[in-house]
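Just the one chain here, laid out as structure tokens, in the form predicted alone.
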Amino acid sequence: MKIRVINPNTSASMTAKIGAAAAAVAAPGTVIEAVQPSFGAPSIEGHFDEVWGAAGVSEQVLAGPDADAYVIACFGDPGLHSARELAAGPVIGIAEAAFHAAALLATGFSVVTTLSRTCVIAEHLVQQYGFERRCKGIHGTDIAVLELEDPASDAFRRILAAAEHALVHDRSGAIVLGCAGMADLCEALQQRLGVPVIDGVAAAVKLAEALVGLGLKTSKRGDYAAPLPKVFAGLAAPFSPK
């Protein structure tokens, strides 16, 4: 089975570490390609940033028609529908698979992201979802997104705290990581916080290789169908659906 997991932003060192980080975790026999796009912002932190991680994303799973399914590593789960069209497996986004695994943990979780303005793209993903009544709280910590990779930003004890609060503030039972280069850290959450602590990018694999295991694929029915040919103009035109 290989598993083509894309790494919507531009950085390669994180997309090394989401590589590494779903390969703990995959079943022996499963491959593991941890891809990025070659054109994007190095980071995604709001709605521009994603709107570029999207195209990106996309063009991934056409680079890489052969993967049995697809994780798009980036908590605002960016291109999801697009690739979903795009591929025959399964497209699993990290922030939908961290939700359901949390939701079958505990009966409530709180989400610790990165910066504070992505908190409100959190929220829309929740409510997409439909997990507003399991959800109880999004707490950013304003650490940028490449902070995550420099030691003198303290991330792991600002998401800690973070984390923490969350816990007795949102009565909550599991700590959701919100951005798939926290996925280092979540070992070591979890001993400390005696919690849950889900990592999308872990639970996105496994949830792949579980739909591969059982034979399912995405369905081709209605709006997941095939993009209907034609011609794209400009930047896009490599990409025109045939």
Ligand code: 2AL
Second form
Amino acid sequence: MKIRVINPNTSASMTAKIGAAAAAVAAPGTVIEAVQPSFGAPSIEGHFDEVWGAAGVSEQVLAGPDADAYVIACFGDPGLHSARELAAGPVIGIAEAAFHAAALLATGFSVVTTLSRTCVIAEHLVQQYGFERRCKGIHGTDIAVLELEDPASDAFRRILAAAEHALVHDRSGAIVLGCAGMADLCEALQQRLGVPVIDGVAAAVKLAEALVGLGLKTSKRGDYAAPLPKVFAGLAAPFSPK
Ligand code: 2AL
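Here we have the form predicted alone; I need the corresponding form predicted together with the named molecule.
What follows is the entire complex, opening with the chain shown before.
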């Protein structure tokens, strides 16, 4: 099967890291296609960035109609619902995937994320997906997304410290990493923390494989039906649904 893993930001180094994290857990028969939009923000750390990320996700779903499933590899799950309108196969956001995985492994989990300003975005997703009773805390580290791309940064130490604090403060049993750019730190963090640490990229790939393996697709009844044909104006004209 082919899984199209979409990094909604335009940073090529992050797309490569996400592709490697996805390929590391993919089953032997799974082809991972890691892509990024042709436009948008280099990192997604706020509502405005997300608007462009969501449009970029739509572009990349439309550009890969032969994929069996799609992963949205940004913790805000930008464009998730619109991608489900556009795609036939399952579309999995890394936040929703990570919350489901964490809830199967611990009664309560904590999220450790990037800038504190993104915590409210994660909080909205926790509410939207119905995980309010399982998510015990959301912790910003004030690490910018692109700092995670700099091997000289002290991101690992700061994420480890935030996760240690979260486990005690929240009385939680698992850590969800709140950024796709943290995927490469997951294993070392789990070793140091001694609790399950969930990278949403890996979780989303395995959930996508499971759903495709079960022969399941996105429902086309109701709101996930294909967008209604209409002519979009200006900048959006190339995206007019046919
Ligand atoms: C993210 C992410 O996963 N990718 C990105 O650009 N921003 N998440 C975040 N919390 O900052």
